[in-house]
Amino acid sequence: MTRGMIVKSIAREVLGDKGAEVWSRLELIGDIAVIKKPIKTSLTLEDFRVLGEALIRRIPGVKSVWLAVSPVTGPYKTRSYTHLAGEERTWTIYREHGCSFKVDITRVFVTPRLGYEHLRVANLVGYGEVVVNMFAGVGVFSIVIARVSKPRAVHSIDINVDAYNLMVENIKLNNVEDIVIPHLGDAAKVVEERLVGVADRVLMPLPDLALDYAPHALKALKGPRGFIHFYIHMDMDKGRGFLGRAIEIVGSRVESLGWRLFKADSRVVRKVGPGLAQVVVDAGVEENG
């Protein structure tokens, strides 16, 4: 039985039909479990501790249960928390890849969903490349990066403080110093300041600015030709037709700062929402004319 049914059956054991509401909406990050609650329920609070207490019973590794109230918001992309059951702690370990990331769910965004777009990536940076990767976190990205491919350099950027500071302990706790190289502060700022003309391959990994910060990410390649990975939100519709628009957005951004794309494929990376997902287009860019 995988991990994802014993959580059904849990559910549904402790709160029955109503189980069905928060079994698909558990994600595991190192040994805390997060509840995320939705927006329309009949359960209580006096519910989700219930189920807490259950999860922490039955699922071997997990010592802290937490409910997320809030949806991910404000521009460090947080969430508000309730605490369930087990040690009221926020921090953690979460491993993915063979790599380790200290963590504190209140303070950082993090989600396991996002493990398989991280080792795709990193799969297509080719050996020397060096990378620029403009919303960072905590590292996950680029620490993946550093450890799966052998890029020449991954310069990792983060305006959150929190964030950065998890980063550079990531970075020793992995072993990449060698590799990884973080820098704080707006990713604009800190490519116009820093990093203009390095890069092979820029990561904009937060939807939320990925086009409008699309001139930065340009300047920061260093040749006529390079690749940048958007990942913008897209309201879904009947059959696969939003990821050829998705394409044709990004195109129309870079050509209107005269660029082309060269080469261009879009995949969902996960859903966000109702009739909302979250798409990269990983697109190859080179300069018009």
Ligand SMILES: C[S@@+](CC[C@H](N)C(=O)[O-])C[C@H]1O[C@@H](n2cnc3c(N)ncnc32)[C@H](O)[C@@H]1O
The other form holds:
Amino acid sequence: MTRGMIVKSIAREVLGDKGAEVWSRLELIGDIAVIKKPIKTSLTLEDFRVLGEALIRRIPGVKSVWLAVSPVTGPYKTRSYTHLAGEERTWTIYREHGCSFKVDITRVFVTPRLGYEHLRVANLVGYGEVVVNMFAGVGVFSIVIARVSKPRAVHSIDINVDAYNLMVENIKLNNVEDIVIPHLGDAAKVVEERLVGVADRVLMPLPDLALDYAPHALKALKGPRGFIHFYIHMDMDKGRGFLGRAIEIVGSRVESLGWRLFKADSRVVRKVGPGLAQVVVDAGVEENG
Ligand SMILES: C[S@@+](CC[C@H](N)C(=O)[O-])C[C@H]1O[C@@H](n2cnc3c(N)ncnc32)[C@H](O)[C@@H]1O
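Output block for the form predicted in complex with the named molecule, input the form predicted alone:
Shown next: the complete complex, the earlier chain at its head.
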């Protein structure tokens, strides 16, 4: 039985038919289980606590269970939590693709749902590339890239001091001090002050700012050609027209800045709400003229 199936059967056993409201809303981050509370639910806090206790008893390795009571909000993309069961601890070691990451679920953004994307992008990075990750969090993309590919350097920026401090720890934890260079601050400012004309590839894994910060991503490129991974939110339609529209949106943004796309692919990274998807556009860009 997969872990998803185990969670489903525990939720059914403990909560009966109401278990269907939550079983797919569970994330395991290291030894912490997070249940994302549905916006509308008939389940009470007591129901969630009973489920939390059952998860501790039945899922090997789960030591602490939290209910996420808000969506990700604010510039740091964090959530609010209520403790449900087990240890009242919010930090853990999260493992992905052979790397280890110290995280604190209340202070930084982290989700295992980006695991495939981290590896996919890492596999696109060529030997000796310089990468700029403008919204790096605790450094998951940057460190997976450093461990999986052979980049010369990965400049890894975050504005949240807690994410930055954990990123510094994670760089040491994964022995990539000679490759991943942490920067604390607003990505626009850090690029303008330290990283103009250095990069072969730029990552923008923050849909709120990816299009707005495109001028700084372009400035970070060595030029006249490079790659930028734009993460944006798109309304999904029944066909896959939104994936083409995502490319058009990115294309017109870079054209407004004097660049153009010489190559572009797009894919759904994950669903982030009813009818809403996070989409990545892998954009090959070159300067006009
Ligand atoms: C969605 S999270 C990044 C996730 C991370 N790349 C991963 O794969 O786990 C977005 C990050 O951008 C950071 N951030 C928000 N505004 C920023 C800014 N202006 N400059 C740099 N980082 C910023 C947040 O603190 C947060 O850690």
